[in-house]
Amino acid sequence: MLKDGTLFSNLGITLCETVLSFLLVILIGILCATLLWYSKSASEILEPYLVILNSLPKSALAPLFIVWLGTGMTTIIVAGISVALFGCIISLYTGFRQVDEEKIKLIYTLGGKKKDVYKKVILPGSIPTILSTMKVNIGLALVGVIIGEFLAARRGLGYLIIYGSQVFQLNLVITSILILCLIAMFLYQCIQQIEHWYKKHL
């Protein structure tokens, strides 16, 4: 597989799906957490549902995604998003609420509006929370992508694991698992480097 390049193509597909899922999780998570922070009534209504959705076994949702979206990369990316998204929203919203109240009062005292509080206090004060959430979610996105590839892929490391187990090629299964460990380590280190850069430039 190294000689004919198929290992690298499968690795590239899984890596691409994971990064796309992760970026969409962070983007949607920040937008939804912002909505919950802006609207108290929305947060009171939606927060219990987010907790319930976060507790669902995501592997049970994968067959539904296949029925709704068919097989292919879209289904796998959605599976990756579903594993990480709800926990991401809850973590970010909790982080937004824990920002220093005195700073918020200061903005209002100086005549600022809610959008000024968000731009000047909430977002800058929540960067450590966002970074720590990113560390967790990069691994969860990878897990979701592999679940999706188990069920809906014809390429990727998840597909190689399923294929190898079906034809009893355990060397293929073990190699794919080891590569997944290396991918997880690499992606985590990327987030760690971003965090180090942020702390250095504070």
Given for the second form:
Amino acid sequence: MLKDGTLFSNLGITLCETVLSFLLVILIGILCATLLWYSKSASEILEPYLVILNSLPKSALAPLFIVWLGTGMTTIIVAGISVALFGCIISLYTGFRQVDEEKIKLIYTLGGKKKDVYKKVILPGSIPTILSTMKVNIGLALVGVIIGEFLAARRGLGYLIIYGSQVFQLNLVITSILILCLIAMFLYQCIQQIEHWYKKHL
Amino acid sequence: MNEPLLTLKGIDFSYHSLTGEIPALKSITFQVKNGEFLALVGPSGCGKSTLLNIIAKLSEPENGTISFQNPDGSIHYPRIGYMLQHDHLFEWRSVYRNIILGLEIQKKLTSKNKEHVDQLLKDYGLYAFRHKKPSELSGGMRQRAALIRTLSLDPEILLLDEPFSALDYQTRLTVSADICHIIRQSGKTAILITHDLSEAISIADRVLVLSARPASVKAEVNIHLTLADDSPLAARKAPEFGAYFNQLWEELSNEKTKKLNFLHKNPFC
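What I would like now is the form predicted together with the partner chain, since the data block earlier showed the form predicted alone; can you produce it?
Okay, now the whole complex, with that chain kicking things off.
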């Protein structure tokens, strides 16, 4: 497999799916948390649903995604998003709300509006929260992608694991698991580097 | 100096919570003269900050009016500069970028205003530190930076909400002297909230004593100290200082015993 390169193409697909769903999670997460922060009624209505969705085992949703979206890459990415998204929204929103009230008042005393509060205090003040949320979510996105690949894929490391176990090629299974460990470590290191860079440039 | 800049008449305000209504201010009436340094003292939690919020238009009074008379005859509401208890300099911005925050928000970052900021930085000895992070400054310098941030918007009235209370005593004396000097020099009108009577006497021209909640103006004391030097440190040595202190203390302690009696009579309150 190493020779014909299929291992690498499978690895590449899993990595690509993970990174894509991770980026989407962060983007949608920040957008949703912003919306919740902006509108009190939205947060009051949506918070219980978020808590329920967050504690729901997301693998239960995967069969639904297959029926709705087919067995392509979209399903896998959506599965990855579904695992990480709700926790991400909750922790970002909590982080936004923990910003010091007095700092918010300061912006108002300087003649700012709610928009300025968001741009000047909430967002820059929440960067540490965003970074720590990213650290958790890169792992969760990988979990979601592997679940998706178990159920629906024809390619990717998750598929290799399932395929290997079905044909009793445990060396294939264990190789894939080891590669997954490396991917997890690599992705975590990337976020760590971003964090270091941020701390240095603060 | 003598014409009133701001006149508050019959200001009422109460907080609404799920458990009921808490009256905070009750028919507050007073005037602030142009160029005057006014101090407000009162028992803690009596609603002094609420009053400043109303003057700064951060909250609306339930009853009463605020009228103003600009010395130049213009009809805009006086520009307000508000200094809070803590400096709240943002760690993710340099000192300079913290100071221009207000200008940035109000979209007034013109080259003229930038020059003004540079001049303020030079005047108050922070020019060399403008690219540093706030955490690299001392407590007094941070407070000065916060004052420059407020002054950069060229306010006509400065509201100071216990701006020195977070500092240790020694720093506090020098910083309050420092800031008082800056404000006097620029001829701004200022309203200072403090719970430190000697600070109020040494800095202000006039002290208003507020009653316990709901706050109303209980007494007014004009401060005249016979000392040529206007520094608050020298003011503390003035012969009248002790008398003013006792007078204010009496007014305040009446309020405190009233509050205690009230608590004794209504232990569940």
